[in-house]
Structures are given as structure tokens and as C-alpha cells.
Amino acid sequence: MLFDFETLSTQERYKLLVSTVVPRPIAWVVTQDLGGRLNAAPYSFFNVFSADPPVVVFGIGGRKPGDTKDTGQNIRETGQFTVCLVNQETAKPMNITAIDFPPEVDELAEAGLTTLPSTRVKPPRIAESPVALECERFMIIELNTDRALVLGRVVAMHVRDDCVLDAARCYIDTPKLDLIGRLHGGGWYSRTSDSFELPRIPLEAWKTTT
């Protein structure tokens, strides 16, 4: 079946994306504004894309056209935020945040979450999330009216003691991190508990089967 995407409307663009792009990390993004009032929010349209420099990527858009939502105007206006990682333990908060709040709600506090402060940029990280980036805006790219991409540079990472290996190897223990990943419709999710191994094959080994 072909879908061109030149005749469809948004929103089925937007059904056939989400139902077929599976599974979405979460960005469990945390902002201030310039009067220090916190905003959370989460978004799966994340990923990071590069490690040199460290950079993460996620979508954001208005609740409609001309009306930005919080967190992309704290972003414009205090170049800022952190992104937290969402595990099985912090679903169910994690889907109240992303109830559409007014601004003067604390997303958090409705949520029961708590926070600790960050170490290179002002918003602060929810202590409950396993795995929180520090990220400085790397630049935003307006997509339309009320759409943009955030590209933000991670300048430092939390990772839950327990769930460290080895510090000055940089080894996690990413099954102990027992992260989720958002798939479609309006509530399915998927674990990362049911995982298996594929090594990558080295150009050498190939040769030696053919």
C-alpha cells in the first residue's frame, strides 16, 4: 500500500509515522522560564545524533498554530534545559506531565516528582529518572508557524549510581536503567526488557564465509 505523503493531511501524516517509527525514546524535557517557574514535559520525537559534538534532537510543536508551548518558549528565551530518560518506574508520572497544563501548573508537583539541581545549567533534573542530560541550546530550526526541531548540546549526564558499571570505563548497565519507549495510538509503550544480542560482523569475518 503506497502513501503519498504529498496528498495527505497532517494528521494522517502523523498516524502513519508514529505507528510505523517504533520504538521512540523519550526526551522528559525539564525548563525554566526567565522567572524561574518550572515546566516538564515529554516528547518522542528524540534521538541523539551526534557524539562529536554530543547533540540530542527532539521535535516540539504548539498546542496550535501561534501558540508555542512552554517548553520550546523557555528554550528560545533562557537557551536551556535537561532531558530525562524515562524508566517503568516513572511512566505513570511521566504521563501526567503530559497533561496540557496552564503555564502556571508545576507539571512536577502534580506528578508527585521531585528534583535535583543540575551542575551546568540552571533547569533541574527529576531525581526520579535514572538518566537526566544537561543540555545547552545548539540551535532551532523552525519548521513552520508552531514546529520547530531543538538541537540541544549535551554538556554533562546523570546516571543512577546503581546502574554504573564502571566510571572511568564509561560502562552502564543499560538493562538495570529498565527504560521505555513510546510506540502508537494514544498510550502504547513498549519495555527495553526484551532485548537480544546481534554482533556487528567485521568486513574480515565476512570474508571468510563466502
Ligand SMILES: Cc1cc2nc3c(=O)[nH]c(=O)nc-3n(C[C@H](O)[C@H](O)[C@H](O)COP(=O)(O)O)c2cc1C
Given for the second form:
Amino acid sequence: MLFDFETLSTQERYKLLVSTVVPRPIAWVVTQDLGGRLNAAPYSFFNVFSADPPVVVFGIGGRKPGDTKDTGQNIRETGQFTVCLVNQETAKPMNITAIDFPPEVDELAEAGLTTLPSTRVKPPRIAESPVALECERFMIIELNTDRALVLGRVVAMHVRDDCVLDAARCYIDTPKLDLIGRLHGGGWYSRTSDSFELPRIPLEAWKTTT
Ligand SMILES: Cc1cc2nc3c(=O)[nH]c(=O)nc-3n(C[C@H](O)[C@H](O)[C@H](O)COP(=O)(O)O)c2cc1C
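How about the form predicted in complex with the named molecule, since we already have the form predicted alone?
Next comes the full complex, and the chain you just saw is listed first.
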């Protein structure tokens, strides 16, 4: 079946993309407004795209024309945010922070979550999250009047102590992080526990097999 994106509505394109490009990691983004008011929300149009410079990207879709949500507004104003990652344990509180609260509501308090200070940026990180990336705005790409891509330069990273195997070698116990991904529809998620190994094949090894 061919779907011609030129003739589809925004909602139809959205449904096709999020039903197929799965699983998507979830950026749980913490920001502050100019007055220091906290904000947190999940964004699953998200991934890491470069290690040098270390860049993460997430996409904000507006609620209405000219509106890129509180997260986008705060990053435009302050240039700083943290990206926390979501594990099985924090899935439910994460979902609470996605409720369409007005800007004055602290979603973290609503979800019963606590914060820890960041070291290089003002917005704190979510204490219950096993990984947090401290980010500075690298670039914002306006896709149209109500959609934007936020590129963040990662300036520091926190990993829960019991998930670090060897700090000097940067070895992380990834399965222990128990991270989740977003799947299709409005409420489906995947675990990362069903993994398998497929080592890369060096060209020389490939040549000897063919
Ligand atoms: C798992 C999950 C992933 C989401 N991903 C996105 C996303 O990639 N882009 C987006 O604009 N909204 C996304 N949302 C919806 C926002 O989290 C929601 O609109 C939130 O209220 C925005 O909060 P804010 O105005 O404080 O930034 C997602 C919601 C959930 C539950």
C-alpha cells in the first residue's frame, strides 16, 4: 500500500509515522521559565544524532498555530534544559507530566516526582530518572509556525551509580537502566529487555565468507 504524503492530512501523516517508526526513546525534558518556574514533559520525537558535538534532538508539535508548548517557550527564553530518560518505574509519572496543564502548574509536583540539581545548567534533573543529560540550546529549527526541532548540546550526563559498570571506561549496564520506548497509538510502550546481539562485520571478515 502506497501512502502519498502530499495528499494526507497532518493527523494521517502523524498516525502513519508513529505507528511504524518504533520504538522511539523518550526525552523527558525539564525546563524553567525566566522566573524559575519548573516544567517537565515527555517528547518521543527524540534521539541522539552526534557525539561530536554531542547533540540530541527532539521535535515539538504545537497545540495551536504559533504555540510550541511550554517546553519550547522556556528553551527559547533560557537556552537550557535537561533530558531525563524514562524507565519502567517512571513510566506512569512520566505519563502524568504529559497532561495538558497550564504553564503555572509544576508537572513534577503533580506526578509526585523530586528533582536534583544540575551542575552546568539551571533546570534540575528528575531524581527518579536513571539517566539525565544536561543540555544547552544548540539550535532551534522552525519547521513551520507551530512545529520546531530543538537541538541540544549535551554538556554533562548523570547515570545512576548502580548502573555504572566501570566509570573510567564509560561502561554502562544498559539493561539495568530498564528504559522504555514509545510505540504506536496514544498509549503503547515497549521494554528494552528483549534484546539480541548482532556484532558488526569487518570488511575483511565479510570477504572471507563470500
Ligand atoms: C510518551 C509521550 C511522548 C510525547 N512526545 C511528544 C513529542 O515528541 N512532541 C510533542 O510535541 N508532544 C509530545 N507529547 C505530548 C507532550 O508531552 C504534551 O503536549 C505536554 O503537555 C507538553 O508539555 P509542555 O507544554 O509543558 O511542554 C508526548 C506525550 C507522551 C505521553
